[in-house]
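The chain below stands alone and is given as structure tokens, in the form predicted alone.
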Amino acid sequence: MDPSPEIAGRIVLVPTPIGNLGDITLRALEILRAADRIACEDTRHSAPLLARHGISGKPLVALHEHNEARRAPELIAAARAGETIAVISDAGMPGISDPGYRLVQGCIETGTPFEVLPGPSAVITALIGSGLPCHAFRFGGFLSVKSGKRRSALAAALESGETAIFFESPHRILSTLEILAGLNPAARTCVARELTKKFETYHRGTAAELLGYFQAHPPKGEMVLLVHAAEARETPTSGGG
């Protein structure tokens, strides 16, 4: 259903910072200091940053995937009624790996205008900074906490000839090296860590060396996991970033 043009209000959905809180754009800040109301996936996660703008007295209400559904028509009624409502994440763009999804899908059943400003991404940061293959690329989200599924993501991944970006908990990225190395030990593999916080660091190598560098280093912090089948012609690249 198209927007209605008789309603007044909107959703606009604000992608925040990945680490560093200077990364947030003119336009971000703008809305929501114009906002009527702020719906957060933590309203404590988010508080940090919008202090830290001068942004002050906005009403704060929980949007995360366990009240989203439920939220999501009282946010679109309340657009509908006049209000600008933004929405944000803890970090990056709402909707990838974090709530959107559904309020979006409202908006365009019900006809309520929305925008999606551009900003911060952790997929497209780590990409490029992966020096893998970016003309065409895939993006899995969270790899499953059941090994037999995320073997499954990874085979597949390896098959498709593109590059494949991953999020993983420095838990499991172990047991998912070993995994990518029982696949593929050849397979030119990223794992970028801290995205655009002060510790940031990309390891770049095969599977196999990366695998033997976490198991000597303690993996620690946020992290992206990007992977690229090896080509025969190719030499894999060597030593960590």
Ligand code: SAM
Given for the second form:
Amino acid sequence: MDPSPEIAGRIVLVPTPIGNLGDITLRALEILRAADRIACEDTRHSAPLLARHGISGKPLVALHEHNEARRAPELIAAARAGETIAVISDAGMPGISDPGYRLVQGCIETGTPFEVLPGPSAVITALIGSGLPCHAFRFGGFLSVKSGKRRSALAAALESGETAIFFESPHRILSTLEILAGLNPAARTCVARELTKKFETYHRGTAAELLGYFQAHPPKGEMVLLVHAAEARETPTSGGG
Ligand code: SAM
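Switching forms now, from the form predicted alone to the form predicted together with the named molecule, please provide the structure.
Below is the entire complex, every chain and molecule, led by the chain shown above.
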């Protein structure tokens, strides 16, 4: 349903920094300052970011994976009644392994105006920094805790011929690299750690090399795993041509 011109309010999805608190756009700050309320994944987590930019005393409401289905209609009703509601997650782009999808779906279904601001995400930052082909890529979210499902996700990624991006926890990365190296030890692999933070590191190599490295240096911090198996195709530098 198209947004109704009579509705004065709106929902705005606002990306926030993934580590470096300076990574917030002017427009994001404008919206956060102007919003009637801010829906946060975790209000305690977001308070320091808001305080750093002089945003205080604003009503904050929790919107997380456990209450999004119930809370989305309430926020949509408030936007339809005229409120501007900013939506932020703990870090990065709302909706990317974070709450946001149901809210956008609800806005579309009810014809409620919404906007998405561009901004930081660990997915795109890791992709570009990995040096792996970025003209075609797939994002698989968090890899499963179950090793069988991880194996099938990685096997499909290797077969795709595209760069595949996954979120992985430091507790499972070794076991995931073992699976990956078992499937294709030569697969081009990158583990992007602590992006935009003081100890940001890109570990690049084959799956077997990274497995060996992390066996000797147990990994820490937030991380993104990227893998690419096919021969690099000709890489267009810009669209078309
Ligand atoms: N919505 C976020 C985004 O757009 O980047 C992702 C949220 S998801 C719940 C959190 C996962 O993203 C982490 O477990 C990690 O895999 C990845 N991540 C987030 N920030 C990161 C960082 N600074 N460095 C590396 N990985 C990060």
